[in-house]
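First comes one chain, alone, set out as structure tokens in the form predicted alone.
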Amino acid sequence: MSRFFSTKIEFLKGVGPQRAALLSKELEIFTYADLIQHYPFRYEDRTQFHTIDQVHEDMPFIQIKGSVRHIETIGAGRKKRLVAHLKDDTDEIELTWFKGIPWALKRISPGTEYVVFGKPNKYGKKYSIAHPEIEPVTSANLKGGYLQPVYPTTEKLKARYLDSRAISKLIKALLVQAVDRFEENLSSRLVEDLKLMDKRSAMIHIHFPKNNQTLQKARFRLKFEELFYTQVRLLNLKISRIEKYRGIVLNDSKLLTTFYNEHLPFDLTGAQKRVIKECYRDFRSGRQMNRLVQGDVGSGKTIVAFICMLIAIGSDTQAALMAPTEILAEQHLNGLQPFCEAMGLKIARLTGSSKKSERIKIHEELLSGELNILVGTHALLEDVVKFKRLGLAVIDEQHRFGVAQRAKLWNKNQASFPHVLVMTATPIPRTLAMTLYGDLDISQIDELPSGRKPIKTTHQYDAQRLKVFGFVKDQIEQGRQVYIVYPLIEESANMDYKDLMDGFESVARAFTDIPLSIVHGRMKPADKDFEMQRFVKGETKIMVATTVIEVGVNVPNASVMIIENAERFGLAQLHQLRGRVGRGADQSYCILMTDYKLSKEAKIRLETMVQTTDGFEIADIDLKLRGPGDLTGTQQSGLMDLLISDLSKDGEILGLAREKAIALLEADPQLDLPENKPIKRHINSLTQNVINWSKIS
């Protein structure tokens, strides 16, 4: 089977070397397997004919038949168009061509009966179809009765006559040769239990379905199979990690109890307590913890991490906390230092700008075990940084660190592996988390600390700017501080810089007596830090910035976030920026400023922001709008290379696939049972060079 499907595409009749080169470059189709898995993205309904009097403009595509009454050419030059009047027993409709008029004139003659397919549009009281598909009536096309597949293609391919129709022909020719070579790759039990279509039928009907029912069955079968194997692969990685990598047992909770009873200045939420219990269970299990903690900005992830560190320190090990920026590292240090002093623990910070004398002292105290917690940036990864015994590594905002960097933290101990706690304030939709991080344990802090007021979000247009500035003045008079953020999109950095400087000047004119800060990506890190610190200390009242403040300073006194050109931001980024305010007890506000011209998607994003502050709800909507690829940034090791499934729509199938994968591996971990032979064979045929992502968090 594999030999046939790995045949190069150029050997298929009708392709050849030149077309093969183009298919591989434009669509990444190199082999028979690639072509046969190039699935249609929609289908045109050729199952029925409509009469012309049934036509209305809400119909996506229609199939009609009638005879051409007469043809006329209207207009001249660039405005020239060809109009054919098609009539049936009920009414008349116009067929229009703006391009390819000589071609259409050769194909159409008055008095002949045609089958016509296209999208109807209404102009005044008349209906017309522009550039329809048209062919003379034959006994074959009069039957109708099929769904026409429409395949992804490109302009370059169309120029070489490889449009959707041509790709469909190639796939049909390949299917004739391939039909007896498809092997069932699921167990008969799974196929029977879920009443799945068999593999061979699914591959035929996904391309050329008889009707909607067979199409849905084929789709379900192939989506389930794809997601099932993704889950089997992830769960296998997790099982092998648990078996292979033992964790240090951390079970001394004396420090935790002391802190909880004597030094914790507020009550933990139910969600925080639940996550701490989940981590403690992992620490005592003897297996190495790899846990992702998701929680909205301000949900209290850092205090959860600190309490977990206390368990590690109480069990005679050390803890490390790695943050993506020096400002964040400084913030963590300042937040944790008072607790450490109260508990008699030693904490230090190591960043790229740490002095040599500080570094030497830190290295000595780390090796002696005198230093309990080390907070830092990428500097923690340097080979020279050695711990006496690292028990817990906490990684803040994990998507900012590459896998290789995280692996370095992992290998800080020679004899045993530290537990890994990964924190993110970027809520990941459940379906995406199950696929991206299906090999990690996932915890959610899904409630905010009591006393926090939800941030009030409004959408204002540029015309209301004076009103917005009046509100800002009022907030500053009450002693609050304000962020004004401008978008930064790499391709147009010059334009964005101009936007920012223009914005800064207009803010300076509107608030002549109020001290301002400005922060943007072109500044030197030291200048950026200086401006940030002025704002943190309250020396400046308004910070005009690009998105560099998205992950960064914690200023409880900042209560207003104004986002300019809000339509240019993604939902996740808008939510992150909003999370910069609402850190104190005062009511906070987020104001989204836009022009009146907005795309449909932009409207949905802005409405979502106004209606909810729930990060997980926002992440789900973001997934539906953008798709999984954009949300994950760099796609992980082929785990997201889904050919037919769509994580924004197939959450239920994914849940079912995961449930069946878990049941399979619990009952038969090595897949040795005869009934699981097809599954084992298929797994062995999949790409072998898969990195064990779970091993490196």
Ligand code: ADP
Contents of the next structure:
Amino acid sequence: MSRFFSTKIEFLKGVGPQRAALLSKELEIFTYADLIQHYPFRYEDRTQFHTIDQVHEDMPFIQIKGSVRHIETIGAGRKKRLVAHLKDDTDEIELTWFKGIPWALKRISPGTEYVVFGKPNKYGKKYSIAHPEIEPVTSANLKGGYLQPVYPTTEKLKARYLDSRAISKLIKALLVQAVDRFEENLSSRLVEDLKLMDKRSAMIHIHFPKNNQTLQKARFRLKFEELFYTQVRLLNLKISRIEKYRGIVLNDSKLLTTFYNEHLPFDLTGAQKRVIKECYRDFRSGRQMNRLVQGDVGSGKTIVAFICMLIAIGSDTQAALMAPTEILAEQHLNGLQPFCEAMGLKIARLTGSSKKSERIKIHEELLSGELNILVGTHALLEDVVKFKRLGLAVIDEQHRFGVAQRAKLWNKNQASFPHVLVMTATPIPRTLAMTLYGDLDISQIDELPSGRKPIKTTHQYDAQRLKVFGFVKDQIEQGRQVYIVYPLIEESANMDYKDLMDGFESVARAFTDIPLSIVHGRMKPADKDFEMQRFVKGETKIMVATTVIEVGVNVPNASVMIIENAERFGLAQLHQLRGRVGRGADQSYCILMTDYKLSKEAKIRLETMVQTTDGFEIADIDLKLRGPGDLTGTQQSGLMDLLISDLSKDGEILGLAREKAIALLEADPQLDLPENKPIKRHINSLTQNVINWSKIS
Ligand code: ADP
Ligand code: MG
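Could I see the form predicted in complex with adenosine-5'-diphosphate next, after the form predicted alone?
Entire complex below, previous chain first.
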């Protein structure tokens, strides 16, 4: 975009410094470009008139015309309202005002014909429109025929007379100046192939569409453009990384073969084998691997990681495994230790609570190369932790680690960069993965080990607690273990903490002769660990806990997961929690406990959980319910600054954008072809304006 668009917003006529300050604070509108890209979030249909007998409460905003028969003020004091009775040839409807009555009285007189616009509601048998827009009939408004944009605004802006209408006026004024300055920023090939609306028309029609058809075309064009450029930039990142960072060649599969033939306790699933092959191909390629492995809880990601580590170690390098919590690091250590012993490998654990003497030893053995595998938490990222030759870094449960941390791991090995394998059990819908991790390759373990019985999930009301406790007793008598989880959204929330303690006491009263554990965020890590280990060893039968057990913990004998106040959890979290059971051969159960009072969304979440155990299906519904913002968190923003696209709805356009971006970069990686000049110019302006992309990688 030309320099015109970087003009500060205060210089637009009708704005000035004070409103400019407010616009930047409230809506992050700083420049002309920001304002012109402040898109309407909906449009009011002014393309047709309805007759009054067609009016129905399900209609959103409608336009009618008629004459006011009479006006009356009803009620007194705070209940006072003004009612105007509007009539056309077919029927009558009430227009009501609770506020601004004097203003309305001045504007409306009986016998006059008006064009009225508003949202109809039904009270008893009567329809009415509260606070409608009302104008005397003119030849101009009778022609109607347009969609009126509605812009996002805030209470503070409205207080300064910057409501949707006023913003619309500002944009109209700006468009008049801007209209001949828009440059086409897609190649004519793309515009023609996809029959896209040109940039200039799209910018006009997104704000002031003539009709629904032009609006759809404008929207499609702008969404495509936005997603296309996100993809081009992500793919560029990936390409430059591949060029810049040579990967260590890992091509010795001796250890892997020995392990596979002599020590692997089960058959790998087809999906596990496929993912290992995908990694092995990358290891041998000479390029640095950056691969995200998505696999539902219990799909067996750990063993895949271990087998990949064996390739790294066999090829004279070391491996690191980073987990988000100490408990998980511990569990990984315990899980891998027997395998390491069998294979004659040395493994150690490094966390924030490792003793100094341990640390020193670990640091030494890492540098000498004596240590083959280091398992740990964030502590692995500290600068003092240096490897002789790190070949593979595995990051478990990706969603707790940002891109920056990934970068830190790469830097552990200056000469050549270790391969990075990121494992996540939070299934991310394809559309989101493409945008968030567009710079990674993605593998999926989309198959559970055989013999697993699908977890049975039910929703029970608090009133049925006795029955639920009876079931728990029954399961424990059969030798199983049980989780009872309480929401503790913030570890500091006293109410939640009290709920947990009350819950623990009532469980203790109900199960007097059964050993219990309790784990929550206020306990010291060592105490948490101790209790967790008692449960893992089967010494305690019921684990009362907060969500600290959410991620990764593996107790195959646990067969019941009870989630208290289940309505307070998000879908992704419910799914994670449920994944703690169903890991052994026994039938497992998940019981979602709630009060009778439930919001509509909470009901959908609970129903979803009862109906499916498919993580990807759940992730899709989650995305639709929450929108992508919550799923991605802030650490990714920058990559995710989407102004018009909505990842929960625009999956198809995203797919198309990615396909076109890949084709473009394959055919013309440096964007040297004349036809791609507009694209190159646009990318350059983006990189100048927005962020330093190389830093993010
Ligand atoms: P997640 O993918 O959730 O991290 P884990 O790696 O913890 O899952 O594996 C869950 C359990 O399944 C572990 O006890 C593991 O030993 C077991 N497991 C993994 N792969 C298989 C397989 N192919 N067949 C049988 N059991 C398996
Ligand atoms: Mg795991």
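Note that this is a predicted model, so its numbers are computed, not measured. Numbering follows the first chain given and starts at 1. Rigid core here is just the name for the largest C-alpha set that superposes within 1.5 Å across the two forms.
Peer 1: Would you say residue 354 moves between the two forms, meaning its CA shifts by 2 Å or more once the core is fitted?
Peer 2: The answer is yes, as the C-alpha of residue 354 shifts between the two forms by 2 Å or more after core alignment.
Peer 1: With a threshold of 2 Å on the C-alpha, tell me if residue 614 counts as moved between the two forms once the core is superposed.
Peer 2: Comparing forms between the two forms, the residue 614 CA shifts below 2 Å.
Peer 1: Would the C-alpha of residue 385 be classed as shifted by 2 Å or more between the two forms after rigid-core alignment?
Peer 2: Shift of 2 Å or more: yes.
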